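Heads up, the chain below is alone and in the form predicted alone; it's given as structure tokens.
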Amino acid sequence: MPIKEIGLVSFRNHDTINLEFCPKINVIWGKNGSGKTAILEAIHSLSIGRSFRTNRKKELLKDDKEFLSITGKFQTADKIQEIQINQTKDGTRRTFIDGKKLESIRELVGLNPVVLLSPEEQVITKGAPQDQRNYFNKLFSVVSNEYFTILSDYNRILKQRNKLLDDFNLTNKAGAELDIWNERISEIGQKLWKKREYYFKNFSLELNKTVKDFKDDKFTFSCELVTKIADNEKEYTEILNKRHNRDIYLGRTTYGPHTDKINFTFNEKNIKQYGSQGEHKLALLLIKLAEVRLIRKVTKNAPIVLLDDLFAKLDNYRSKQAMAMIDNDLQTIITTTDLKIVEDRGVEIDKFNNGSFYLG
């Protein structure tokens, strides 16, 4: 669903700003520090309920202001949908859709999906296994509310089991309680694994198509989910029982979907270990193009594409290929410090129809 308007109050370095977007390509340009990325951050927050730059809500509030507000209007099939996020100085946040307060973030995720390409996303290929799991958990939650629900339940049970392990005192009562949590986490963990495996296979297919369509036969790129999925809940529980002493010693659960790893292979080598800077940039671009395809395939909705200073990260050839692969019917919002760079990459500025904004 394209975004038509956004309004910010006391968000990052913006006092008050309102922008209207066109349904295709939009460019936000200006000096470093002018608040370009903050606009994308706000759109991202309206899509999934949180920033892509920080987990600390207080960082979003301008100076010593008492509250911030983000308001976005999205074009649905038959109406304009308004989403608003209000946050106070102490971090308390309330989210509304058409004036109705949401009881859970689950009601927001997936409504207006976005695909973000920014420097912060480079942790997908460069970061720790947790960073890669976070990326795929977010993506699969966007395309499937059921996945989001199962993941939320799993994380809640995992947290409770880990607390029991950390406080374990070797009493019979504690042992019996651990058996109960083993059964619960085995049931929900097995469900999560099956859903993750299903969506990961679909993502891999879209990534393979993206690599094939990228007009360059000089490289290969693929991904693999490295996991030890139990055949059934009984086997899952048995494995947890075998790890009983180890888990108690470490104070945490050492088996389950939260330990999965994802390997990205560029030219048959692990990109995290052997990839060059250029290979990491190209790999991230391919991942994001595949993300667009997966969202469209599963949800039948077109995501909003957010490109944060993309053209400063890719060479001319790669940039033009990237833009050529982004469908004309996708709303795309680009930030840049130099409009000429955007024009040189094949984007026609004079056809924006009020889709170009300068932030001084």
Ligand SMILES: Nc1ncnc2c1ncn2[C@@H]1O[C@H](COP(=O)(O)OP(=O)(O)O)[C@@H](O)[C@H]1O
Given for the second form:
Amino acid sequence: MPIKEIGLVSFRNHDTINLEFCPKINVIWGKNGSGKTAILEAIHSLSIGRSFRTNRKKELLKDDKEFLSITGKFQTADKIQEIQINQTKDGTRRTFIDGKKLESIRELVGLNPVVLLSPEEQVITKGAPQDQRNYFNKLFSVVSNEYFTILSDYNRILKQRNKLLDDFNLTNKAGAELDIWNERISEIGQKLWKKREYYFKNFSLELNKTVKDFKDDKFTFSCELVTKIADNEKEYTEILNKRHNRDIYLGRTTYGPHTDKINFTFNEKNIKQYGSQGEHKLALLLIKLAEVRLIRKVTKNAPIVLLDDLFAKLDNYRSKQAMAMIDNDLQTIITTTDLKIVEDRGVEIDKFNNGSFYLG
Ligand SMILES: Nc1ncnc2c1ncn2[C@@H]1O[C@H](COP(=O)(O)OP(=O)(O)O)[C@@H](O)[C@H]1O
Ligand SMILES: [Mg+2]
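Now that you have shown the form predicted alone, what about the form predicted in complex with the named molecule?
Below is the whole assembly, all chains and molecules, this chain first.
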């Protein structure tokens, strides 16, 4: 859902700031360090409950202030929805929707999806398997509350099983207790795998379409989920049983969806090993455009597109292609140090009707 307004208090370098966005293209411009990315970070937090730059919540609070708040107003089909995050100095957080405190972040995730294109996201093509899993887990949680619930349950049970394995060694066997956890984790792990397979297939289709739409370019780009998915729960448990000694020896679970890998292939080669800088940037752009499509397709809602310094990172030709592929009806928030670059690349900024903010 489009964001109409954001208000920040003591967030990063901002004392207090209020911005009113238009439903189309918005540009936030200003010098390095003026707090442009911080605003995208705040919008991202309102969307999924956390920053994309840090896991340390305390970093977000301005200098020696006592508390911070982020307030956003989103335009839903029939009303304005207010989301507020309050955080104190010790990192304690409370989140409210229309004044009602959330019991779980689950209630927030998926309400107002954002698609973020920023240098931090480059780990999707360059990073470790964990980074790729995190990306898809996050995306699938945004499009499916059920996925989010299953994933949370799986992670909880995995942690408990790993704790048990870590507490035992080969002479002091975990025995019957482990059998119980094996059954539990097989059940939830199998569910997670099925859901992941389903959404991944959909993502992959959207990615193929996105690549096809890059008409002028000759390249191939695709993604693949590399997994050892069991046929059913029974087989899953059998595999765990076979790995009993290995798991106890290593003190962790060596089989399950948390070991999945995702490969991106650019012109027949694994991009992580062989991709050039330019290919990585193009790959990320394609992934993000596919993400927009997946969110639209599954949720029937349009995400907010956040482009952090995109034009400094992509050449003129790619930037134009990128903008051409972002539908006109998507709300887009762009940050830049140079308004002229953005205009030169064919972005029409509505300077008179909100849409353009100078941070100094
Ligand atoms: N907790 C904080 N308190 C005060 N200043 C901060 C805090 N966190 C970051 N900053 C500062 O905020 C500024 C804004 O950073 P950023 O949002 O990355 O700006 P931009 O994207 O415009 O370059 C940086 O100069 C950074 O040092
Ligand atoms: Mg920045």
